[in-house]
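The chain below stands alone and is given as structure tokens, in the form predicted alone.
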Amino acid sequence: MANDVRNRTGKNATGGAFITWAYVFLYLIIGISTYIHHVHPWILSVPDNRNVASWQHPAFEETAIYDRMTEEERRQVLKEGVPQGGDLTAQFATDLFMIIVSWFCFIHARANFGSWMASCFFIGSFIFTGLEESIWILTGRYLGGLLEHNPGGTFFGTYWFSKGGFWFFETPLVACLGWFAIAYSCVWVAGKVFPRMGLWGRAVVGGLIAMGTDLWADPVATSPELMNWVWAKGDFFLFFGIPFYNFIGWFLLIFLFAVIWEKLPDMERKWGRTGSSALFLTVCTSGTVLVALFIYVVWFLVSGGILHQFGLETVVQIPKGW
């Protein structure tokens, strides 16, 4: 596809003043954000990671991690709070290698498809998974433990992470540019591989690997020592400790995201690249909420009675203390 797009698009283009403005717009909220969450953690009630007795939405009771942890490792927590919460640092130095690291998936990228569909895939991924997750987030943390009637038990909230440098509305920096370059690299690996296989096909291979890199990292991600992210109880069908659901969001984010960007030279060609980028960019922001109510619907409520009769509520159970 690489010299195909390169071919109709221009290996040099940049898409014009939308996409420097999308740019723009999106470093706009990257500031803000981390401004709030950081400075204002309250407007969006953030929890505390050095005071972990003061969650509330899932409290630390209600959280997955609690029952993987021993009472020591608990009452560490307790103590001293997330490991390396506080260490702003720390958590600077992982958003600039994770920076370093999407840089170099972009220039790949620019090289093999042009800096338009480069930009487009960078700034849609980044919006895509970055409002899909805060959507998640944010919905668990002012909404949980209202939904007393969720087919795995009182739905406590979603999911939260707790460490970050910048952010996305809620979602860590680190987060949405490791999502860029795993999509991009699932992307680019399943072309090579098959690459006689059409469009829909290659989007299915690529949200499979994407799928089974998170399935070892985030089990490892959200472990004691590292609580990168912190899940709530009430989900059914645990993988690791993990909700299921997690990992088919994955795959389906992955596989709509991949057919969406390779449509873009035809939806340049009827739209031209101010509305094709305007189109792509606006299908992947209303795309975020359809998924994230497709999920809910589908798995909560439909996949969840199911499961729940037959009392399928994990596959695999990580032993305490690991």
Second form
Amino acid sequence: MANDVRNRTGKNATGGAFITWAYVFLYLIIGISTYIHHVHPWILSVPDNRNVASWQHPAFEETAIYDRMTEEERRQVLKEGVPQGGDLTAQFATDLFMIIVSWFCFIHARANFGSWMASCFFIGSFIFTGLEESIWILTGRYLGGLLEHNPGGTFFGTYWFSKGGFWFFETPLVACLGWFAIAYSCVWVAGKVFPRMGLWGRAVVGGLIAMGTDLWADPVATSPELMNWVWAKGDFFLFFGIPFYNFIGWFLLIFLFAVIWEKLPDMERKWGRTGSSALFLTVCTSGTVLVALFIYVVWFLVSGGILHQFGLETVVQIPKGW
Amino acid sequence: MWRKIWKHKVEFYPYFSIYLFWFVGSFLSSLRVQNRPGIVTLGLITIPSILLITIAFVKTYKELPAD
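Next up, the form predicted together with the partner chain, please; the one we just looked at was the form predicted alone.
The complete assembly is shown below, putting the previous chain first.
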């Protein structure tokens, strides 16, 4: 993968003015989002970590974590709030850890693909994952509960992150940086292990490797002891307490992103550095909306509808009770 | 071996990054989850991914020029 792309772009090529402005814009969004999230949480109706009983759309009883908890755990969360939910020091420390992890990937990307490609991957990751997550979070928060889907019940189609130091809209920096590090590493690993595989094959393998690591990380992070993020009920297939569309989303996002990113050198030849950067970021932005729509239509409406026709009325849980 | 890896450390950054994420984000965190031994066992599901990452690590090491 590296040789392919490196031969088509200047290794030491810089990102140019467009990328510089994209960085400025990105940091500005992070600054404003962080300020709003911590200082004026009412603007985006951020659920209160200390008062779980005040949650609405969905209420605590309408979240997947509610079903995973014992009666004693529910009482404790209602009394004390989300575990370590108010510990900002720990949340900024986690941000720092993820900055270090993603910095390793950025340095590697810059050494192998040049500054421009590395920056496009980095900024594109923020837009791709940050916007995608924020769309799910905010549409569910404001429009959730309006539809009835069976199996799965009332459709909220949302979740939210309960912890985070810095924020990109309603997605914590940790999630955006984690996505960047995982996506970059997994696509790189796919290219290294299967060097003769074409672009689409590498993107599929990269997406599957990432999904494989996520299958463990997410059930752990959403356990009653950590509650790093909270899922609303509504999906018909829960995997260890996580709606399965989360994993489909991870695979689709990394697969699509890898394909678009590797097309950058071709785009640069046609439209130049600035034009291709703008096109890449535009495709990332519109891609997030398309993925969200795809999951809603294909997963919730079509797949859920077919299962409903075959008589599935209740949520499938693997394993039940977790 | 370690000197060779250190000399070409940048080439190993993606593997180091994902191992670190896996170890801290999944393994250490799973130990904090009480009374749910199954969640630690669930880690077995990541074996194929970790295996592929390790294969890539070894391939990268073998491709490095001899000192």
